[in-house]
Structures are given as structure tokens and as C-alpha cells.
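Shown here is one chain on its own, the form predicted alone, set out as C-alpha cells.
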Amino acid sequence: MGIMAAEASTVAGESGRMVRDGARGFVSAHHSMKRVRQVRTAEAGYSREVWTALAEAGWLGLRIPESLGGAGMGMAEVAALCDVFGEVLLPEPYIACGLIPCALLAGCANAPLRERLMHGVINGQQVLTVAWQEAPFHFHAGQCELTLSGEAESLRLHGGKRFVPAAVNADGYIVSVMHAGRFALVHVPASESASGITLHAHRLIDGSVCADLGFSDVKISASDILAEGEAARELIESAVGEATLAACAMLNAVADRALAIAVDYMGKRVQFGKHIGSFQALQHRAVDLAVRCALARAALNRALEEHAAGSTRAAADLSAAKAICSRTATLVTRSAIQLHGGIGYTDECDIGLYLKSALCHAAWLGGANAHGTRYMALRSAVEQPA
């Protein structure tokens, strides 16, 4: 990735470079573009064997505090890891089933439940996914209508969730609910409660799988409540915010790699007796795309810095980064296909896989338009005079 890799590592520093080098070694040993195509038709959309290898390499616990068995690193290092994973289109749901569940468990007020689940998640023995969305364009994690009724050991879950990533073959779900008028997060074991759960899977354009979940009179133990009240709301909003930063890193990596593939192709394809890379109009277009990639990197780096500092601008800069990175990745990948010509639309051509990844990550956790609107509202609030 050259210059882009150097720019991406400025926030993370030496630790980010170490993570990046380690991640490249991991993907070299466990991944290839051939595997990307193979797992696109797998039931779960990824490999549990590679997921276990991710855990053994320590990547699932990267953000977890050392006191809880993790590496205790920050979001800059997570972004460096996602940069590598995005570059090679690693299909394993690191953000959805690694970063978010671990963040929720690390902040869980229920210590016995945290200890019961954390070890299995970090070691890859248990795959948890988070169910919080209930409608299209819903990306405010602290809002929900699904209800948990009853008391003590007679709690019952009623309602549904949509677009739950990697729900197929998951071992359990962390679900946002309303309980007695209070927001709460609960753990739902998939195997034990399967009789009350309906799952309708959808394969996305990049081969990953999400699902709509229905809960009908599903029994929940009081011991499976992770957190309640404002603490629970802040916990999931923070976790989804960090996931959005990680998704931005994925998007930037996809855009950078797509541009690199296109530029390489321009140097090989001959038209009118010349390599198309010698045409000035295409050179200008490639440079414009490179500038857009650099700006997207800068937007993410700013958001990472504000997040690390706990700034009042952090939420606004997060939305700015997601909007910019989403638009950039979709523009660059589409343009890269156009630079390839008709061959770019074939499944055998790698560039099409990058477009599909860009489209999925751009829409996930709020698209460009939604985050652009959110950015304007948050910026106005921050800039209001005291």
C-alpha cells in the first residue's frame, strides 16, 4: 500500500505497525483471494476454522483490557488491523462478532456473566453477535422496541431484530431490549432458546450472511442481563461507535487496494497500440481518486484522534469519517471497474469483489447520507455558544 500504509500508521505509531505486520503474517498463512470466492457460498459466509485461528493469534482480544485477558490496545491499533483485513477482503466477521461483543462484555456490569462468556469469545470457542437494529436506516443503537417482560426467572422476550450479522451458526446473541421501561442488554443462548427463535437468513452481495431474528416467548434468565439503564445505552452506543470507526478503516483499505489494482491494470492493458495508463485523461482520473483516498484517510485519522481524546467533537467526526469513507470507497471501486472495462464486471476479476465489499461496508452501521445528516446536527450542537 506504500504511502497510504504510512499515512494510516501515523495515529497508531509503532504499536500500529506491529499490529499491521502481524496481521499480514496471519493473512499470508490463512487467507487468499481464492478463499474469498470459496466462502461466498458457505452457510455462515465465513470459516469457523479461520475464526479460531484469529482467536489464537490474539486478534479477538486486541481491544480488551489486559485485566480481562486481552491486549489492552486502542482503536488506532484496531484500525490498523482492519486496514489489513479490508485489503485482502477477509470474510470473517471480526468487527461484528469480535470487536462489538468484546466491547460490550468488557463493560458489562454483570461480572459472573462477563467471566462466563469472555473466555469463550476471546478464544474463539463461542461466536456471539449483537442484535440491535429493528428497521432499515436504523443506526441509533440506544433505541429499541423489543420487550423483555416478567420478573426474575420468568422473563420472556418478545419481538424481532433485523440485519443481525453472522447470526447463522452463532452460539448466542447479545440483544437490546426494553425491560420495565428501561433499556437493557441481554445474552440469549442460541442453542438453549432455539425453540422460541425464528431466523431468516439473507446473503449479502459480498457473500456475507445476515439474518432477521424473531423472538416469541423466549425464556431469559435474570442472570443473562448484561447491563440496564443509561449504562447499558451508553455501552452499546460506544461499542457501535467503535465498530463504525473500524468499518471506516475497512472501507479505506478496500478503496486503496481497488485503486492499486486499477492502476496496475492500466499499465498492462493496451488500447489503440498504447497502454491505457499513458492516456492523460485516465492519469488525471487516477490521481483524483488517489487524492480522495488520502482525504478519507485523513478523516478517519481525525476521528481516531478525537475518539482517543474523548473530545466533544468525537461523535461528529465519527459521522464525518463514515460519510466520507463510504462515499470514497464506493466511488473508487466503481471507477476502478470502469477503468478495467467489461472484464471488471466478471466474477473472475478481483476488482468486482472489492466493489461488493465497499457497498456492504458503506451501508452497514449507517450510510453516507445518514451520517452526513447526523454530522450536521452534531456539529451544530457542538458549535452552539454556551
Second form
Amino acid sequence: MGIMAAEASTVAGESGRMVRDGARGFVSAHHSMKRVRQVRTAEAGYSREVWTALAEAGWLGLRIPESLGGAGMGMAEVAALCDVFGEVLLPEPYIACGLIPCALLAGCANAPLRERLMHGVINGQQVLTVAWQEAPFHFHAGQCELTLSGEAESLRLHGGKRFVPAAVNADGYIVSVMHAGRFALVHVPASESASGITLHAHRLIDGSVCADLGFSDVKISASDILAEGEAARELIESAVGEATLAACAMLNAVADRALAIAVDYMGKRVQFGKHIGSFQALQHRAVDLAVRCALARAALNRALEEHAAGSTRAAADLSAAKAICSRTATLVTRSAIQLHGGIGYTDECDIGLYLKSALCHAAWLGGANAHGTRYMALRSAVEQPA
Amino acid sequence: MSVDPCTNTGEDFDALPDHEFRARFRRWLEQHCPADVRRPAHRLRGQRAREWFRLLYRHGWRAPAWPREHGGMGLSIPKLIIYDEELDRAQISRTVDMGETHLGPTLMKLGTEEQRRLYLPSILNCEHWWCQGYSEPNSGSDLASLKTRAEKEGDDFIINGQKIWSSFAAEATHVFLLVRTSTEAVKQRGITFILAEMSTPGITVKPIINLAGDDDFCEVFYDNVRVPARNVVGRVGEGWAVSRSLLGMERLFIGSPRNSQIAMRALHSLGEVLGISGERAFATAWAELSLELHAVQCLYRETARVLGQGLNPENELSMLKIAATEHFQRVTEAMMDLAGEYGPIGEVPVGSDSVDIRQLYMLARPATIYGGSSEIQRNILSRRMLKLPND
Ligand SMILES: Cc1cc2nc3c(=O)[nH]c(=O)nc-3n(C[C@H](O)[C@H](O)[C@H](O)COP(=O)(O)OP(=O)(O)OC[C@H]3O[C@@H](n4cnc5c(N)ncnc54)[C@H](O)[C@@H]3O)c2cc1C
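To test you: the structure above is the form predicted alone. What is the structure of the form predicted together with its partner chain?
Everything in the complex follows now, all chains and molecules, and the chain you saw is the first one.
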């Protein structure tokens, strides 16, 4: 829980509160800080068991329309959920393997494929991750170079994707491709790995795993094409945009919780016969961090509002939020280490886990620099009167 | 003092003209420095560190700041700066040698003749490897509140208590520590500076894993550890002053821009390798950090010069500690920020070596905590330098 009751400043209201309460119940039943350290040696970087529990509790389909078997909620509720997952550093890749693939399946035109995959994804049997990035510093999900060649019965995928989250042990990938000059999204089952998929895994600083994927003449079935053309592009841009909002919520939760932990420690640690929290230098530092947290939360709330309203400034506000939340979470968590002194530099102390999580979420889906630049480019949309 | 046969050659390097000294050291480094020592972003420790110091020793390049009468190179400040610059130029890995930087100079100043004879040569040839045992679980910034006790029993002291954060204690052969020998009204009194062998019965070392995943620092438990009274450095009860005589030097050492230089070079390589040097965000960060580094280097040189005149520029030392360590952190933060997806992955290949972004980032974190935290330095400066009221 943050310094200021997060509940008070959310835009989700009653439904957000329900999500939050439910998620807290889930977390206390299935998660502990011990797990955050354990997953660092787990091959996939998270627990498939907890993933299944997450699915069974209904969290994966939160944003899926009810007609498709989901809960039909909006991004404000997703943000509320990420708030809870972020404050306890839940390692399971809710955003990468829940939110994004569900959005792509729900929005795609290929109904038979959706029927085939959606159920398995929502109930946790099928873990899909989305491979769209091909180079560092690239976060335009609607652009790619990877080519799907051939036609109908002889489709072949050749090339690579990079930094694919939670790719190890995934059951399949949704891959962005160029096909006959058109952007498209295809489903690639991982069971085909025998026939040409290679995976080079990277363990990130928070223990999660991403991978560079290589496809060497992988045969693709035409029935596995989710979407094509402008529709496919819009679909993935919208899904990645929502994922970015969700990542902001995670970052804010990480920052708020790290500050709360530091403030708590300042009220307990005694040096020079006084609680270190009574030293004005540290009080001011903590207050400055609380101010940063409030600003980041406000930036995200604004971005959520504009997103819900579908306004012209939604994209600019989203980039502003990601830049601000990324900077804030890394600043707050590394300052929290300083406020702890030596103990903060140990692996045993939880505060370092918050720094590591902040660093990963800050770099994912475009970092502060990239989004800051994008915000400046889009700002004219913000400055026009509504 | 007799000079060990396999030793510092005894040559008077300080008498050489600056350029000649520089050329000789540079040539020596080029010819003799093993490849695994030329990894500036990494820290050399354990056996490898000792081997490297022994190599320096065999060829006369060990302990540049120690006087020649004690087996060092006896370099004056301008030569020491050249020495550092050449280490930096050759991209030598960072090392920590508490014997050379901390204990040796203390013994030269305050030790007995016997202590010098016993310990100084063994520091030089790395037979002894020292760690520092000051901090305790409840005595960090408020070090003078330390509680580890030493009771006199015949010709010995019996030590009981716990130290924490003792860096490299697990690989050390000896420890210099602060213990309480009496309880006085003023907490800085009654503290004694004492030396112990790590193999003494009753000493237990428990490494602590840090945020970089290394086990550099340790908890050290002292349970009825018997140490001869001749191991006390300075007078019993006056160990606080003994330890302070050390901190001046430690502060120049940790106020050194060396880490920042290493990080800047890593940042530069990253810019090239990732192809981002031309981008505005990179160029802006690079320009700002370069200017700041220049200023830190200038203050470092100036402070070193004042120290060389036998003065004690304590305010400059505190300012330097703040500026150098915070600059080091900012460079690693910029690196993490600018490296995008590579930041949390960490290792980026650079030529035949690599830059480990997250390792450098994590290494930089505690620089503002140990050796007197940034907050403590600011407290001291506000009173001592700015003479602000303390009521
Ligand atoms: C990597 C590392 C290596 C170390 N190596 C050694 C070693 O080899 N030997 C050894 O003896 N020790 C070592 N130390 C210990 C180091 O000296 C202490 O960590 C340091 O003195 C701070 O003490 P602390 O950790 O107890 O923090 P605390 O003193 O509890 O400080 C916590 C926070 O409160 C702040 N604070 C404390 N007092 C005040 C005040 N009056 N005003 C404002 N702010 C204040 C601090 O700046 C810090 O931000 C090491 C520490 C680290 C991190």
C-alpha cells in the first residue's frame, strides 16, 4: 500500500476497489516475497503453477469482453490490478502473457483461431507471449521487418525477434510480420521448436527472463494468421499502448511501496540515539520522493482518463506517463536504498527487489528517454483546445 | 628496515622526471599486465588480486604512496597522480587493499616498531590480507556507539561482539577492528584499535550477498576471541583517534574520480556499440557528465596537492567524497537509462570484453553509504565548513 491510500486517487471507483480487494486476496493466498527470490533460478522466471491459479481466479480475462468469456472491465480496473501486483512484485507476467495476448485475440478478425486459443489463454493452459520488437529502443509495435513469405499452404517465417518477455516455456508466440507487403499478426505454436525456432534467453535483473527468438524457415499455417493490414497494426498498437499504461501502474505501485518501506524503516532505525526518520535531511528527502510519487500517479490517472475517452491527446499523455513513471520509480527505489544504509545493499533486504523491478519495468515498452521524445513530438495534440 | 629480496626494487622513482616516470610505468604495464587485470569495470579480488599486487611488488611498483623506508615507492603527490592516471589509461581493474591503503599508513604513524616490522612487509608481499571491522549492526553512521567489548585478561584482550559489513572478511587473513575497552561519558572514549588474525579461535565469518549478487561483505562474530595486548595500535582507549587518522586517507581514496572515469569510459563504449552516441539524449548526458567529471578531477588534484603539503584539507575531502561518489552514481544511472532494453539484461559485448551495466549500476549504489554516507558528510560540512548553528 502506498503512502497515500492508492484507493483515494484511482479513477476506477467501486469496480477498482473490488478488483483490488480480490487481487489482495489472491496475492496473500499464492504469493510471498520469498517467491520473488526463488523465481530468479526458475527457468521461465515465474511459476507456472501460480500462473494457473491466476487464470483460475479470473484475472487474465479481466479486460476481455464478457461475450468472449472475460470480465469486460476497462483499463482503470487493469491499473488497479497492476497496483496490487506491483506492490508485492508478483513475478508472473500478467501484462505480457495475459493482457496483451488477450487483447489481440479478442480483437482479431480470425474467429476460428480466437475460438481455438482464447479459452486456453484465459484459463492458463496456454501461455502465449507476443513477439513484436526487432531492435533495441524500438517501441512502435505496428512496424516490423520480419517477413512471412510464400502463400497459403507454403507460408514460411524467417528471421528474428528480440527481448520477447516470458518466452521460455511459452506454448506459443504471437508474432508481428510483413506478409506480401502488409503488416500481419501470426500465431506460432512453440511445439514447432523442433522445426526451426531458436531461443536465446536473457535473465533480467529482477529475475524475469526474456529471449531473442530466431525463426528459420518455420512453417506457418494460414489458419494461424490472426489479423492483417491496418486492422492488425491498430490492434497491436492498441494492445501495446494498454500494456504501457499497465506497466505505469506497476511502476507507480513499486515506487509507492518502496517509499512506504523506507519510511517505515526510518521510523524504526535508531542512530545517534534517535530514529533516523527524525533527521530533517532524511525527512525532506522522503517528502520529495512522496511528491514525485503523487505526480506520477496523477500523470497515469490523466493518461487513463484520456485513453478511456479515446481523446486525441491519449497517445501523448500515455508517453508522458511512461516517461514520468519510469523516472519516478527508479529514483524512488534507488533513494530508498540510500535511506536504508548498508542493509539496503543486501540481497536479504526486500528494498533492493523493488529497485530491480523498477529498472525492468522502466526499460520495458520504451524507457523514459524514448517516451519523453515521443511526448515532445506528440505534444501539439495536447496543446490544441479540446 | 631490510627490504624483502623479492620486492620493490628500492629504486628512487620519485627522483625521475615526470615524463620519464610516466613512460616507464606505462611501458611496464603494457609489457607485464595480464589481460584479466585489464577489465576496468570489474573488480579484482581474492587470489587474483594478491597475484597482481605481488607482480607489482616484484617489479618495484607496489605501494606507491608508502615511504621507501617502509618498502614503498615513496612517490610524492604529482607522481602519485601520474601513477593513477597510468593505471587508468591501462584500464586496470579496481582493487581494494585495506592493508595498503588503511592499516599500513596507520602503523607508520601510530604503530610500534615491532608492529611495523611484523606487518608492513607482509602487507607488501600479500602474505597478509587485511579487512576492516568497524561497523556493527547498531553502529553504522553512529560508529562511536559501538559495543563489541574487549576485556583485559593478563597480557591478552578477550573480544566479544559482532561486526557487520566487513568487506572481504572471508578472504582476509587479518582484521583491524575497533572495540570498546571501557564505558565513558563521551562515547568516543574507551574505544581501542586492535589487530587480530582471522584464524583466531572464536571468530566466525558469514558472508552477506549484496545487490550485485556478490558476497563481498560479511558478518563477523567474535566469541571469546583472545588477542595479545601488543596488538593494540596507539593507546588503549584512544582507538577513535587512531581510526580517524586513517579516515583522512580513506576519504581521498574513495573521493577519487577513478570509478567515475571507469564508468564514463564504459558509457562511451556503450554509446558506440549501441549506436546511440549521436542521439540527443546521449549527447546531453555525456556533455553534462563530462563537465562534472572535469570539475571533480580538478578538485581531486587540488586536494591531493594540499595533502601533499602536509596539510589536512578536511572540508575538501568531504566535498570530494560527496561529489565523486554521486557523480559515479549518475554515470551509471545514465548508462542504465540510455541502454534501453540492455540495461536490465546487463552485459553488452564491447570488443573482446564486455560492459556489465547492471553490475556497475549496483556497484555504485553503496558508494554514498560507506566511508561516511553523503548525509553524514553534509552534516559535517554544514557545521564545520559553513559553521551553521547546531542548537
Ligand atoms: C558496500 C559496503 C562496504 C562496507 N565495508 C565496510 C568495511 O569493510 N568495514 C566496516 O567496518 N564497515 C563497512 N561498511 C559499513 C559502512 O561504513 C556503513 O554502512 C555506514 O557507516 C552506514 O551505516 P549503516 O549502514 O548502519 O546505516 P545507518 O547509519 O543506519 O544510516 C541509514 C540512513 O540514515 C542516514 N543517516 C544516519 N544518521 C544520519 C544523520 N545524523 N543525519 C542524516 N542522515 C543520517 C544515513 O546516511 C543513511 O542514509 C560497508 C558498507 C557498505 C554498504
